[in-house]
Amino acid sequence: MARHITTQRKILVTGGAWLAAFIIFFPVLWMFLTSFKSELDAFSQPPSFLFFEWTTENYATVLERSDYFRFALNSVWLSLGSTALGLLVAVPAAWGMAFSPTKHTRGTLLWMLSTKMMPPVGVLIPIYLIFRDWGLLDTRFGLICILFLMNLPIIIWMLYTYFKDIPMDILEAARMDGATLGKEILYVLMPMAIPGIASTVLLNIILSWNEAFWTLNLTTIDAAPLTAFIASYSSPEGLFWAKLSAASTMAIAPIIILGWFSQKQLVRGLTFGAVK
């Protein structure tokens, strides 16, 4: 009887998980299907799910109208640049908080995380004026800086939790062997925290890739990433849903493929230290 109840519970949990996954994934699936519809089919009522005339015209139009690869290259530069700069600052900061804590460490971490609660629009005007006066508007360097600062609290928090799970005895043994601070971080700490660092890098790349608020307000042409590429299909004449869906699919496809192939590392990093 107990085994029968356990089996039913597993079936319910599994079915619930698949249902939740489908609900989450459905908007992406609908966008993908809409990208292969004509504009007329995209607005049809009731909407057609699979039975419509499939066409690749939207993708051809998007590639002809916009320089997709320039936008994609900007997204790559912004994601990788902000991630590299974030690690350069966050690794020593998280090391100091994890292995040389003070009575203010917890408060500092909470303060950093609290900055994520503030809506970005609240600081848009001063940030815009600073960028204008310093000549950073519509530049990759300016966007890398703002994305780096925006994601830095999350990077430090994640690395801090990973570093806390590394035994202090290992670092003390390295110091007794004469390891300097730089060698301790580079050759002892970072190799042991590779799963956590990898998941932090992946998460930061995803957050930077998907950031729309700052990229739409601080860029126009030269440094515009794929989020601006998508927004360009919203016009005063209205939304062209089929073409907008095609542009959105092309914009999210690289990051979805990256997440799919690195999901094992991402899950491993996010659960790093969870089981002793």
Second form
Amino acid sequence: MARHITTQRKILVTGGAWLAAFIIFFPVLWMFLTSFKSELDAFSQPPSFLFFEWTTENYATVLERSDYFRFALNSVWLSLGSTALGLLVAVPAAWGMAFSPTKHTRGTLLWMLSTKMMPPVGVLIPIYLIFRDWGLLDTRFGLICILFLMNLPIIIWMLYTYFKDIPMDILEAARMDGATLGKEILYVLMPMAIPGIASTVLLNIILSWNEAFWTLNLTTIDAAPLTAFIASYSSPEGLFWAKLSAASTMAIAPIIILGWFSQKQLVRGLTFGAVK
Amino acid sequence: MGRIVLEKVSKYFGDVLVIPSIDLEVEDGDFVVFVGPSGCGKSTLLRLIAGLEDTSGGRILIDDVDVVAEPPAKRGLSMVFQSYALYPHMTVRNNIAFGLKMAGMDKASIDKKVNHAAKILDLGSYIDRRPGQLSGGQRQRVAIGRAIVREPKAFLFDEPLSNLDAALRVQMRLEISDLHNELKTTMIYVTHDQVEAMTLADKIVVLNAGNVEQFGSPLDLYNSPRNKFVAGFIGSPKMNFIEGKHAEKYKVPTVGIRPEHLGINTKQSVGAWIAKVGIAEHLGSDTFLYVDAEDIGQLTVRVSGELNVSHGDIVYLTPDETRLHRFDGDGMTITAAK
Ligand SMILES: Nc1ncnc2c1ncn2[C@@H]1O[C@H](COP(=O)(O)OP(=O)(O)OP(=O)(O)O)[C@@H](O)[C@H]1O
Ligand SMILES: [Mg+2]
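Now that you have shown the form predicted on its own, what about the form predicted together with its partner chain?
The complete assembly is shown below, putting the previous chain first.
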């Protein structure tokens, strides 16, 4: 256990880790800094890192030009709605596959994953036509359904792997104790799988929040979430880097804050089962 | 009440027939132990009774009601698992109370029952801890507590003590025995352990490849095994089987003699089997000798710990003829008087 680590080595490894973290984080930082620059500074060569004239005018313009909160509210609706619907379907599905598998279970899981391998654009036209004919275009309900379906395979896969680590005996004990199927799942399975469920929920919220293909193609105004809000600043006539950065910063702020506060859950969930 | 009757119960896993057809009657209040080699279907049979597996055929009657179509909860049985299977996210108190809550009992009655169980099993000092903070023995106590509060018609145990160390196993064995004397509820208990089976059981069921080889009291099985399988399975160390010249003397293909029924002498005597000591295991009170007998082969002999023999010694063995078991060509016991 007590492996000897020299101070020098420790400094080296720590420094390396910080460097890697910085590189990963850099684009977000750069976006954040750019959002406080004037459009001119945003383009300057060489780019200035910290020593430019800080301004909040971009935020003012963006807030003035578009209704941020309406977009944000739509994002909240879409991510929470699709996640809730996803859990409702995925928990029983994963329960079934983890605890009463048949010889088709593996195949089903792989088949579900294979649907994720298809590029979404391949089904854009049929789905667009269905949405148009059913009057679902630019509705929250339609978007929630599509995001739910897109993420369902991932939710089921994740829950399945967490559930599989739970000893069957404990569920059987609950059955002997007189728990109905619903109560067994609610009072015994779910509490034991909390870390896994939490990270699944978080991941799904993040994925839905940032999903840009379907949200951009199937919405115009009423159901448009923050991805559409960002997109509206990347106009073809010429990019306004600073305003685009301000819009992007505002769009990802809520999800970063959520991630920050739940990072413990997230890390615990994503590494669940790795250490017994 | 807790009378459990199996009628022609069978079980397939896919295409594999694990239990061909079992008939068994467990009387109310009996302590019945299932023993048998690994993979013979003990757990499966217990789980069929519990309702955790579906039968492929036959009937299971609890107090004369066919429960084959009933889910586990409706059968009124409690089960104690080898792995304890406690709910890790609940305190000991809630673990024990869970079944009562599921039954919709009111809080005051639940508390009363949980406290009572805690007192019987001495759980008081860790009633508010979680299973993760308990030792194996404490966990098994909680699992038993969870089983008794529901006042089941019968208890089902699947190797409940096999994860405990030897000393604790003895203690828990006595506690389970006490519990049975006190509650007088039917208990069905699966074990690998000879001693557990012999000491706990009113009746033992010897299973082999999904069939009941014999069903009877421990001493019945020890004294009059129905066939070679039971004779070899019950008793420790195992019974010696002798074929050939020395069996022909008794006019049967095979005779069996238990290690404790072989007389031993260090001096030559008439008709005795001559054997050379291989290994001598000194347990203190007893010594087990593994000897190589002339014209017979390997034999196990159980002698008093005081006898001083060691590797390489020549000894003379005489079987106690009244304790000799005779088997026919199919391995069935021949009971004809001498
Ligand atoms: N879910 C299952 N699917 C397929 N076969 C099974 C299943 N459970 C048990 N079996 C098979 O049924 C047979 C009996 O198993 P069982 O667990 O009842 O044995 P056991 O007597 O309890 O053994 P042990 O003493 O090792 O616990 C074994 O051959 C086993 O491989
Ligand atoms: Mg078993």
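None of the values given here were measured: they were computed from a predicted structure. Think of the rigid core as the biggest set of C-alphas that the two forms share within 1.5 Å after superposition. Numbering follows the first chain given and starts at 1.
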Could you tell me whether the Cα atom of residue 11 shifts by at least 2 Å between these two forms after core superposition? yes
